[in-house]
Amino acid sequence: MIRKNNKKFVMHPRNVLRTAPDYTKLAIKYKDFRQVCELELNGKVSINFRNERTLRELTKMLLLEYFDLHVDFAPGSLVPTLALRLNYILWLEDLLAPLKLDAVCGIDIGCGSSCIYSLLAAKKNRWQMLALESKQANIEYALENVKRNDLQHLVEVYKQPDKQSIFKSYFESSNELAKEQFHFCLCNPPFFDSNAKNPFDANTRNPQRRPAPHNVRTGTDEELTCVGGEVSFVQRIVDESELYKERVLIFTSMLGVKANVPKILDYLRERQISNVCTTEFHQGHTTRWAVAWSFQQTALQIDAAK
């Protein structure tokens, strides 16, 4: 049975950036981010969501102000929108709130030079997290980023020796952690197909319902692209998971496109995976979908909204 979170075109009620932040007085208190302000007219703050620098800093600033987390960003490489990964984690404890787990072990798939998924998840909710990463130059950053807010009994970033595996070459290592279950996994999917003739033109939206995003993309061709695009990686981690369905509770992915659900909902279906549900991340003028399914008899609930 597929369960779906029906609320619409509103943020996650417990995200705290529901409130839209107060950029002018946050623009006094940080420097760095002020020096990407533009000063309006009226005394206060514009932000220019077309600037990468600005995205980088206002990211940043965020961070910092909501979580106590200093991060920092390989050059050229994806730029996380905080509010869509709060939306994502927020619904991952209204999954797992039902178990009611004394503790909680996660697998970020792909965790960027940010590693914001598993930063959050443990700054926020002291959870164990796995972060997997294959390019050199991010899991550089993500280290440095684990250790600068002095995570690192929390978050364990693993280089993926081979890009083609998902769960298979960390469950099949020596370390000790990799006998372990982990309650849930997550994963920002490369949203663009690389064998595209123009993988960075196609049109995903209806002008007419859902105006063009005011932020610039980020992010390197790795990081956004990969064959098949993302319903294919999505599709890779539905096999791999059905080889692991002992070690991993609930499987998840966010896509970005949402023609792309009912064809990962009719993948799940051919494999008779029938423990599934879906929900809408909302943030301004940009919608995301997710799915999580799992082998266990405990169906998975909707969204809590508390």
Contents of the next structure:
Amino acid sequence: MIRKNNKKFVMHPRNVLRTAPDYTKLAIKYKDFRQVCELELNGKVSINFRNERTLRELTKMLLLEYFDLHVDFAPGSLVPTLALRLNYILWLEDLLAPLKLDAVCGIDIGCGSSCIYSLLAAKKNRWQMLALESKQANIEYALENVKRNDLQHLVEVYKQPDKQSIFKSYFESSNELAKEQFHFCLCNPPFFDSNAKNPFDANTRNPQRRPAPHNVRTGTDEELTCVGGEVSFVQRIVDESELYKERVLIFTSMLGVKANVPKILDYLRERQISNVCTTEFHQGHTTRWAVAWSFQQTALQIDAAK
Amino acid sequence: MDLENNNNTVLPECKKEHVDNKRSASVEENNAAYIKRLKVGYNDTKVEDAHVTEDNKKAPTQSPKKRIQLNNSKPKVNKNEAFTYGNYRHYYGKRILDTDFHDIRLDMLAMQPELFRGKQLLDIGCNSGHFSLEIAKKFEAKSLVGLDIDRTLTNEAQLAVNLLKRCSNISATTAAGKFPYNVKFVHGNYVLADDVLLEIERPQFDVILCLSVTKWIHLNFCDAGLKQAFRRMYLQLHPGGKLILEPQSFDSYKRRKKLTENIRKNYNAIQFKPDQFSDYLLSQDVGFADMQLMGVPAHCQAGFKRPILIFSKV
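Same protein, the form predicted together with its partner chain this time rather than the form predicted on its own?
Once more the chain from above appears, this time first in line as the rest of the complex follows.
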């Protein structure tokens, strides 16, 4: 039973994927993408979302078509969906708009092999991005992706020595070139709890009414799960943000599970962090949430949030 | 043969009415009547005629609506413009002239029933689906998909199938592979937007029927479109599959070349003639292994006497 695409659940107004792309035209244009499509009797092309290779080629093609970005993914790693990533970037644009900044600097926590957030932010908005990543294999792919798109001057990839620190390692480094101030940080944390019995099972009260996702899950366990799940991860970001209040203007993170949003909001309230706002990202049948908080009163988020 | 004589007596009557329509259309006063006929279809004109002419006898100035109709009189050619793809309404009424509404091609196909029994069939240009349904029923096909470029016609065909399903007493689950549950109609253009899409075409049918359609593909989508359609047919066939082709001869194209500006342009550009079809289908560009002449149905009307060819894929 599939929920009708309610008028409420649409993408961000500026999202270029708000109207579905003409896949037939795109299949004619891009050979690699064509190979993963299926041709129907009436001449239209259809996509089987339950295949990992299809999802990978689809995102690669969309990045190329709409942003002229040539991106490659490490085999087996998480294949990002463009619509969601775009929604996040657009929300950040909305949060930063009232500040009327000339040059924007941001941090991408855990950029992965695609480094997609940093690439999009740099290509689309010419933001200066610091991409933090702990896994060596991912760093190599990320550096390749940045180089392939000639964005070295805007995107810096930094290797995290351990998985526990978020900003600490970079901010405490004695590197003179390390930046002082950032306007925002963004994060797409591992949603699921590796300690849970069935990390990927949805906590649903009524399995009949909730359909299975119509795309296949991609990504390594490392990318998808961590001890304590996203709640624990975001709580760590909150803890570190208190140490570096003046160095990042707006802290943000995505959350994959609706039930975790109030948990994070409670956590922020306990620490007397009052300048907080949340939002929702809608893409087709999937919804994600995000939380933003700031220690500076200048960052007035209440108006800008959607 | 008596049967044939019967057919002949029916035909001239219909034809005469056709001609009458054309003559009266040229007269100003009858334009409104003519337009009404267009909408209703010539079978029903006898009933409508009375009403229409009566209205017309009253002064046209009475109703502004009528005046607008008069001013908007469509030119004669427009009547055919609706059928640029050969997507005639009541096509099978014209084609099937026997007293028991029997398409003579069915007899010809019945000479080789094993071609269809338990097979997956595709009928390109199925129009309202009458013939497709006959084939699926008579030869107990495993499945039949009918494709037509005209959505109204495929809707009509699908309605007919749904009606048959409701009338048959078998439930959908137990009779999955049986008529009428094995028939489906799809709306679409067989010619693809670009040749490169052929790269991802896969075998899905055992037999493809392409009966009296090549002229329309040819006139609307030129040599390139028809060649692409032939290649697509080959690619969609399983190994051992057959293409049953009933191409129209080039002489019959001439009559239709005035349909639209586009068709006239395409007609003049044609270099790939029907007598070259077989060679092309058997060449490396397509890849059929051999061709057989199934026969030429003894239709009463010379225009419908077209050879039926079978091309085999190895």
